[in-house]
Structure formats: C-alpha cells, structure tokens
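In structure tokens, the next block holds one chain alone, the form predicted on its own.
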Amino acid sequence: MAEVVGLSPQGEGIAQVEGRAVIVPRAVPGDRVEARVKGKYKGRLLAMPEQFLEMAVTRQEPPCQHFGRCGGCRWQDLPYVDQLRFKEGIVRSALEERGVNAGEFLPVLASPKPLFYRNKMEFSFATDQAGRLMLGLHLRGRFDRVFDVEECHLQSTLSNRIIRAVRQHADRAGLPAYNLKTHDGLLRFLVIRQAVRREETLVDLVVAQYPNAEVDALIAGVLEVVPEITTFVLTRHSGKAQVAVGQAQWVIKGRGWIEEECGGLVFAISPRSFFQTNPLQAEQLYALACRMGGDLQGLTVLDLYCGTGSLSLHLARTAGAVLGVEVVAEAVADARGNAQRNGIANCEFEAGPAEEVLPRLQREGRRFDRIFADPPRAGLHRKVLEALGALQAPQVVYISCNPLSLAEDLAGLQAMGYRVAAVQPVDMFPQTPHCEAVSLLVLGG
C-alpha cells in the first residue's frame, strides 16, 4: 500500500515507500493505492496502481471514448476545478524546490473552454496487423503505434468530420499508409488548423509522393463531403524523418493560409506558422503579460522568442518601440506580414538565435525598458541568461510552459539581482498536466 503525497512536473503521482520516491501514474495527492513496481522512470521506481483503496478526488466519467489509450488527455477523469488546483500546486512546488521566492503567487487562470479548445491537431496514418488503414493518434507511451480516432474532445466537431472523411475515402481507394520500417507507402500525416473567431479551416495532407492522381481523387472526395474546409494544402515529404513537414507544397483550395483574430489583432496562419493552440486562452495570456509589463507608453521593449509576433504586436499598441527576436526565419517573415496586416509600424523583427542576438545587442550598448521572454520548454540558454543579467532591464516578464525550467531560470535571474514580484499559472492545456506561467521580475528592490 502506498499513499500519494505529491505530483511530478509531468502530473504523475509521487508516493514515498520505505524512504524512496515512487512514481504512481493516474494517482493524485491523497490517494491510497495498492500498486505493483514495474520498473524505473527517470531514475525513480515506477509502480502501476492495481487498486485504489481511497481517492482524495472523486473521479468523473471521461467524456472521450479514447481516454486511457490516447497519450494526450491524462486528466479527463479529474473534475476541471481539481485539475486547476493540481496545476497550481505543480508550479508552486517547482519554485519552492529551487528556492525561488515567488512574491505574489496569483491563482491559476482557467481556460474559457475546458474541452474542444484546440485549433491545431496532427494525426498519423498507419496500418494495423490486419492490413487495415488507420488514421489517428499515438497510443500512450508508444510512438510506433496508432489508433483510429473516432471523436477527439479537444478539437472541433468539424475537425472530427474531416478525419472520418479522409479515412473513409482513403480506405475505399485502397491508398496505403507510409511504412516507417520499409519506407514505402503513400499517406503520412493529416494536419488540421482552425481559426475560431473567423471560422476558417486549413487542412494539410502530407504524402510521400506527389503529383499523384489517386491523391487528387482523395482530396476531391473529402472536399465534396466537407465543403467548410477553407484551404486545402498538399505537402510532399519523401524523407525518412517522421515529421509533418516536407520538401514541396501545393495549394489545392483557397489562399494557402487562414486568418485568426486575437485580442483585436488579425494574424495569418499558414501550415507551418506557430500560433497558440488554445486561441481563446491565448487572448487572456497576452493580456496578462501586457498587464504585468505595466505602462509601456514611450518605452523600448524587447520580445525574445517572439514566434510570428503575437505578443510583440500586442505590446506595440502601447509601447514606443518593440524589437522581436526569433530563430525561425519563416516565423519572422510571418511576423512582419502580421505587423503590416495590422498597420503597426513601431515593431521590428530580427531572425536569429536569441543566444547570439541578445549578447550582440548588449555589446552594442542597446538598452530596453522591458524585456519579455517566452522560451521553448528547455528554458533560457545560458548565454541568454547572462546577457539578461548584463542588460539590466528594469523589468522582465517571463512566460514559461515548463515549471522545471521556469524555476531554474527564475533562480538564475534572482542571482543576478532580480526580484520575482509575481507569478500566475495559466491553463493553456485543459485535460492535461501541462501548465504555463507568467512571471514578473523587477530589478533590485
């Protein structure tokens, strides 16, 4: 018997058994379980629960028929209010373990929609043991196994219709899925992107060979039964890497991109553009970041890891000048287009790794009144952290999607003279343990 006393940053239960930490999947703090040790997970013992003797939180019936098989929604059996409480606890614990004084710790910001909130989903084609075509998501813990998705509760009902239409037409035509071992076959990925406020939909079908008459017939059949698709793009990916990008692209229907509104701004979303996958919550995230930045009137602002300029353009509406830095050149091109699209002239963008651009800006004597940073999950590069310390901006607003790297970077900034004034978790991914957080750091004081 084990009593679960905490949660890992990945949302798995942690029990203490004979002085050793044991990971217990599907359990939460306060649960008492009988579990059997199955091996190790990231240096800790892994024990699978066989019986729940006592539950700290009453579980609910998951709305999705794929719950338990799918690697996505691990918390669908938890009421949403409890999901929020646990996410808040994960962020708190990460900061406390690293010795970060969080200042004012604000309550977690709930998502406007706990279900059907995603505007992008990527699905894989595969073949089952009977040779039947499959289109869906990966089984939990198995990147080499796919199951048919009948109805996903994270995406829209229209997106579910598109999946079924593509699978049915491909199956009837006898089109083969790409085989990862033999590297033959045709169908690889289906990517669906949607603009919630503008009600536009982009479909990107990734195949191994094109032009191909059978693929053209498949697309025509899907467009006939799902005419709501605004833009249909065909991508040819003949390489061995299992990624939904390719060497060539054709626009079959529409402009090749869709447009979305966020916080009163309009953004173009192409097949490869980065855009927050929870668009309604993204509005709240950007509004929170702007509030933490304070009055930007006439100030010079630096936005690191700016992507396609979503936050940069929000900041530019009140700031004197904004410089966005992003490593992906295509994203920078999109950001410049988005600035022009919204008539914003006081926002510039530079392509390059932050760990190279930021030290150069510091050597050039550039000064910024506010610095915003939204790095990838690994957090800030060491050179970026050092340059931030050297630039000595009065305030830094740090957006993180990983509590562990958040705690590590805040501790590093604290050591450079910054005080963490406020931290607020933001739930961008309901039904999962993942949680973002926005932090305000003030120099000195």
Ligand SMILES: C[S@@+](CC[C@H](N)C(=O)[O-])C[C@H]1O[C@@H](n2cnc3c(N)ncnc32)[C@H](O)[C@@H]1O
Given for the second form:
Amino acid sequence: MAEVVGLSPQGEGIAQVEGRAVIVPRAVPGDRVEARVKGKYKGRLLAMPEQFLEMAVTRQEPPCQHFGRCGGCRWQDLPYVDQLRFKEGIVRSALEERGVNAGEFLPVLASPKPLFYRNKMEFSFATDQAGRLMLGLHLRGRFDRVFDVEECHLQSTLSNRIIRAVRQHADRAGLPAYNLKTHDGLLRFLVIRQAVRREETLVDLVVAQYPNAEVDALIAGVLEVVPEITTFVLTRHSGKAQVAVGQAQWVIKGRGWIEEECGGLVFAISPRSFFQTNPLQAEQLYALACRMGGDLQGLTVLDLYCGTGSLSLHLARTAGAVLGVEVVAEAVADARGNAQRNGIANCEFEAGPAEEVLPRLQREGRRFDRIFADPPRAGLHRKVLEALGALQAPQVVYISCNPLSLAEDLAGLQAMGYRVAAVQPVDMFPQTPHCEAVSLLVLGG
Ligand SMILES: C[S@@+](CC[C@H](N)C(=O)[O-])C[C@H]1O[C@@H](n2cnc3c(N)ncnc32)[C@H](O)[C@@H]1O
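Now the other one: the form predicted together with this ligand, given that the block above is the form predicted on its own.
Let's see the whole complex now, leading with the same chain.
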C-alpha cells in the first residue's frame, strides 16, 4: 500500500515507499493505492496502480470515449477545479525545489473553456494490423502507434466531422497511409486550424506525393460534405522525418490562411505559423503579461521569442517602441504583416536565434526598459540569461510553459540580481497536466 504525497512536474502521482520516491501514474496527492513496481521512469521507480483503496478526489466520468488510450487528455477524469488546484501545486513545488522565492503567488487563471478549446490539432494516418486505414492521435506513451479518433473533446465538433469525412473518403478510395518503416504510401497528416472569433477553418493535408489525381478526388469529396472548410491546403512532404511540414504547398480552396481576432487585434494564421492553441485563454494570458509589465507609456520594450508578434502587438499599443525577436523567419514575416494589418507602426521584428541576437544587442549598447520573454519548453539559453544579466532592464516579464525550466530560469535571473515579485499560473491546456505561468522580475530589492 502506498500513500501518494505529491505530483511530478509531468502530473504523475509520487508516493514515498521506504524512503524512496515512487511514480504512480493516474494517482493524485491524498490517494491510497495498491501498486506494483514495473520498472523505472526518469530515474525513479514506476509502480502501476492495481487498486485505489482511497481516492482523495472523486473521479468523474471522462466525456471522451478515448480516455485512457489517448496520449492527450490525461486528466479528463479529474473535476476541472481539482485540475487547477494540482497545476498550482506543480508550479509551486517546482519553484520551492529550486529555492525560488515566488514573491506574490497569485491563484491559477482558469481557461474560459475547459473543453473544445484548441484551435489546432494534428492527426496522423496509419494502417492497422488488418490493413485498414486509420486517422487519429497517438496512443498514450507511443509516438509510433495511432488509433482512430471518433471524437475529440479538445477541438470543435466540426473538426470531428472533418476527420470522419477524410477517413471515409480515403478508405473508400483505397488510398494508403505512409509507412514509417518502408517509406512507401501516401497519406501522412491532417492538420486542422480554426479561428474561433472569425469562424474560419483551415485544413492542411500532408501527403508523400503530389500532384496526384486521387488526392484531388479525395479533397473534392471532403469539401462537398464539409463546405464549412474555408480554406484547404495540400502539403507535399516526401522526406523521412515524421513532421507535418513539407517541401511544397498548394492552395486548393480559399486564400490559404485564416484570420483570428485576439484582444481586439487581427492576426493572419498560415499553415506553419505559431499561434497560441487556446485562443480565448491567450487573450487572458496577454492581458496578464501586459498588466505585469505595468505602464509602458513611452518605454522601449523587447519581446524575446515573439512568434508571429501576438504579444509584441499587444505591448505596442501602449509602449513607445517594441522590438520582437524570433528564430523562425516565416513567423517574423507574419509578425510584420500582422503589425501592418493592425496599423501598428512602433513595432519592429528581427529574425534570428535569441542567443545570438540578444548578446549582440547588448554589445551594441541597446537599452530596454522592459523585457518580455516567452521561450519554448527548454527555457532560456545560457547566453540569453547572461545577456539579460548584463542588460539590466529594470523589469522582466517571463512567460513559461514548463514549470521546471521556469524554476531554473527564475533561479538564474535571481542570481543576476533580479527579485521575483509575482508568479501566476495560467491554464492554457485543460484536461492535461501542462501549465503555463507568467512571472514578474524586478531588478534589485
Ligand atoms: C512559446 S512560443 C511563444 C510565441 C509568442 N510569444 C506567442 O505568444 O505567440 C516560443 C517561440 O520561440 C521561438 N523560438 C524557439 N527557439 C528560439 C530561439 N532560439 N530564438 C528565438 N526564438 C525561438 C519559437 O519559434 C516560438 O515562436
């Protein structure tokens, strides 16, 4: 018998057995379980629960029929209020374990929608053992195994209709899925992107060969039964890497991109551009980051890891001048287009890795009154951290999607003379253990 006393940063239960930490998947703090040790996970013992003797949280019936098999919504059996409470705990523990004094720790900001909140989903084609075509998501813990999605509660019901239509038409036409081992076959990915405020839908079908008359017939069949698709893009990707990007792209219907409104601004979203996947919560995230940055009137602001400029443009509405830095050149082109689209002239963008651009800006003697940073999961590069220390901006607002790198980077910034004034977790990904957080750092005391 084991009592679960904590949660790992990945959202798995942690029990203490004979002085050793044991990972217990599906368990939460306060649960008492009978569990059998199965091996090791990230250097810790892993025990699978066989029986729950006591549940600290009454589990609910998960709305999705794929719960348990799907690698996506691991927390769908937990009531949303408890998910929020546990996320707050994960962020708090990560900071405590790294010795970061969080200053004011604000309560987690709930997502406006706990279900059907995503604007982008990527589905994979595969073939089952009977040779039948499948289109769906990855099985939990298996990047190489796919199951047929009948319904997904993260994107819209329209998205579910699109998956069914593509699968049915492709199956009827006998089109083969791409085979990861032999590199034969045709169909690879189906990416669906939606603009929730503008009600636009982009479908990107990724195939191994094109032009291809059978693919044209497939798309025509799908568009006939789902006319709500506003734009349909075809991507050819013949390379071996299993990623939904390619060498060439054709716009089959519509203009090839969709437009979304966020915080009163308009953004173009093309098949490859980054846009926060929970758009309603993104509005709250940006509003919070702007609030933490305080009054920007007349100030010079740097937005590191700016993507397509969504936060930069929010900041530019009050700041004197904003510079956005982003490594993906296409995203920078989108960011410039977005600035124009919104009539914003005080925002510039530079393409390049932050770890090269920031040290150069510092060597050139550039000064910033506020620095915003929203790095990918791995957190700040060592050279970015050092340059931040040298630049000595009076305030830094740090947005993180990974509590471990958040703790590491806040500790690094503390060592550079910053004090963490406030941290607020933000739930961008309901039904999963992932948690975003916004922090304010102030130079000196
Ligand atoms: C979490 S996203 C944030 C995007 C943006 N702040 C937003 O809210 O839409 C992180 C961004 O960092 C970019 N990125 C990744 N590595 C980078 C690097 N070394 N230098 C600059 N940008 C990078 C990614 O392409 C991505 O756009």
